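Given as structure tokens, the chain that follows is alone and in the form predicted alone.
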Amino acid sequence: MAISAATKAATDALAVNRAPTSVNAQEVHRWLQSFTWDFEKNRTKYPTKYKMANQTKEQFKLIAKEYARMESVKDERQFGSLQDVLTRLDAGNRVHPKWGETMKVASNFLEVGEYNAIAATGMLWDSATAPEQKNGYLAQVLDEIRHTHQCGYVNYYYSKHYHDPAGHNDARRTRTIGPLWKGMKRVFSDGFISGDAVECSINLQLVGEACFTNPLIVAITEWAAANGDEITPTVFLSIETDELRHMANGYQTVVSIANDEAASKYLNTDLNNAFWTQQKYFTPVLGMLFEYGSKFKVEPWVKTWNRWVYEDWGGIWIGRLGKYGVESPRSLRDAKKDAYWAHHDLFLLAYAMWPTGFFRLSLPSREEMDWFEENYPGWYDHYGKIYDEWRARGCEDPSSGFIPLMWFIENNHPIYIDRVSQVPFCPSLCKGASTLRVHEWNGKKHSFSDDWGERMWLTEPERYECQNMFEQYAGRELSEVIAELHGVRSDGKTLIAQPHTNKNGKLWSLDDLKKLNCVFKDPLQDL
């Protein structure tokens, strides 16, 4: 058959130019750093007040095609283990009862922290100028997306496999009755996508991913893998390795900025910001989580959080930086104080309003109450004794009549919610460092519970705009709120919260909250 002059001329191109047949990885990577935008005329949908230099690095420079054999490799272990080896095992069921419930609120929380990661890092992208940094940006991207379908898998297999499913399988309805939710969506969501792109780097980047994550995801390894739970440290782990390329990608963007004139201006307050908010919830929920979440301690949360935000954090990485002009946060001093006591205090409130949450919380046993005075000298004297008086009380049983709020409400110890980090605070009860301040703006009145929280507000009131719980149900009767919100089992009347985590004990419904009558009241219209 007669060839075409059209092939015949290809053929000819080809015998003098060969067509590569694979491509080197190296390769690829010079080709991205000669890679580049016009950027004279690019225009960023979301603009930064400091200036990103165009020839900043991508520590790992990792391509595509490379990421996508790592973290495949990565999946396949993982999932494989959970599908085949964990279910043999039966694993979903040798996890302590009181350890399924604390994941209940840390797998669904760091799924939401994952999903706004997303955003964050796609924000980053479209600021940033220089191709290597694209290219990390874009690696993470593609994490936080495999890392928010991790944290849904958890909570998957925990509704697949756990004896108590209520929780795993519907917090994404049920998670906002709650007073944890606000501050988590302040940290996690917030911090990460409002406003300049290079400071929502800084509160995920340098902040949540550099600090908190070392306790947020190994630590939790170990509390896990301590109390039965074999599941979380397969997923957790396979996240944590991805977090430390997010850790680089933070570094990069404060080398992008060292010699923007805005950066000596801005950049250590913005970092002080961003660690003061995180560390306002995350000390107290992380530690509350650990110590109170679980039956076998591994050690004291106050230790855990030197080690990691004090020392590693605080220290070490941020002393890194120093030469860009970074400064370890001036309110670190302040936080150290808040690791020793602001757990309890947490949990103290956080017990005593225990309906409104999507998971079970129990008091201390006795062994786990000697264990806290152990460790925190002084704990039985300020807790322990009110935990004996609400346990005489019969808090556990709904036939009681009685939930610790009530105490609360009787021996006048209002319950207060911090503006700018959204936790609750009792001024009159606390053992940490926290005291009532309040402001009064827009016509309305706003608590605070410390200095730097104060002064953040003062600077910007506009950008902490919330509707705490106390008054977004003010008026309104309990059991009301919480049928309304779902907060009910697949039967409609029993809670998904129970104050107990005994698989034999009674639960409570909708029917014994009315009984008690409790109506939401925001203790700011008192002042």
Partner chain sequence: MSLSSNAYGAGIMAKKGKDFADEYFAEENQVLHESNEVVLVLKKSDEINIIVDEILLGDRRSDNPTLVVEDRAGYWWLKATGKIEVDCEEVSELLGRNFSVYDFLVDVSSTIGRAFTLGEKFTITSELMGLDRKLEDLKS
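Given the form predicted alone, corresponding form predicted in complex with its partner chain:
Chain only, nothing else included.
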């Protein structure tokens, strides 16, 4: 575009007679490297089996002054929008109720990942020896603190402005009841901070951030906007402006070990394990949140996954590294099957176990069922018929005396929990890449749903000792557990979780549940 004569005159004048300014940020960055601090000989609390080079560069050449300026601008824009225009527009109440419930899970669980990433990148700072690499990790520590606050703020904002704040306002207390929580801890906590430092970087930065933050933090904003939510794009797109530096940190971690001949012994196994660990949880959970937690659909989840995970992360990030010996994850075939079906499998179980959530779920409407069948041929015969039966039995109505979990018991479809990922699965119903296998070790039975987790467990069983919900609550009655774990609203009896999002629908209470006399049982006891 042509610029105006006045602007050009001013620009030309400034070019000749520059006003005194500070030194260019990247000159400062270069100068800082001349300190040549001897990190190479430092001892580390978090060793790695890889040898990290100490000449690794940093792609964005950050200095503290520019970093602080950037982040303060981001925060001013974000909080300015939220507290000013979005509040004036009553944005919180314009969100479709199905999506408002989805954000109870999405922002709360992302906060867990951000919180653990603070420790993860601190650990990486300690392990790296290259000053520039340390600088990149240090900025990431600060970013992760910012992101933790931002995610918490989304829940806080919804608590103030959304018509049904229960779940947003106390998610940290109530999120632990249900089966989604422990899988989240596995993927967003253990995977980021337990074990070899470089393996943690592969989990956090190379797979978690370079791959799954794109659907989780970028693509989700399209779904949010389509469902009337202007809050989430404002916050999540701001979070993601830091993630690109984190992706670069993950790439530079690989660069730092690329010339270590021993790296080839471990890298492909670590990458495959990290990919499977991350996809095993994110693939079904994100697909479920997007497709079943929205009124207005953007595109089938499998297409989003194919774009961001397979084509872009796979082709651009990993595919280009082939000549350095980095292989396509061996678990990819199973992951692709999961991307097509596993979120449907998970919703079936999540809806059956709805009382253990801290959010409301609703069955797909007739219009949505048509959408599912059109995009996932065969969906209705496998899943849709079951939902029609549940609906006919009055699953939404507290006076029906029916929760879908009873249907699983009546029809002999036992639900197990995968020991490694902590993701529940029903082998007799699932269409994703799950089949039951059981091992006995240390006086205890362990169920697994796939080759990849089973293999990880066989290598290090002590790493996956977390009790699952069936073991934890065995013999306990459902309403008693929910009351004990604060899964109720401020009246002390109405459940936070509900099997519908109808504002005028009747709400289930602890008394309604108690009448059903549902008692937790570990299905492995019968094997």
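Residue numbers count along the first chain shown, from 1. Rigid core (definition): largest C-alpha set, two forms, superposition within 1.5 Å. Bear in mind that the values here come from a model prediction, so they are computed numbers and not experimental data.
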After fitting the core, Ala10 CA displacement of 2 Å or more between these two forms:
yes
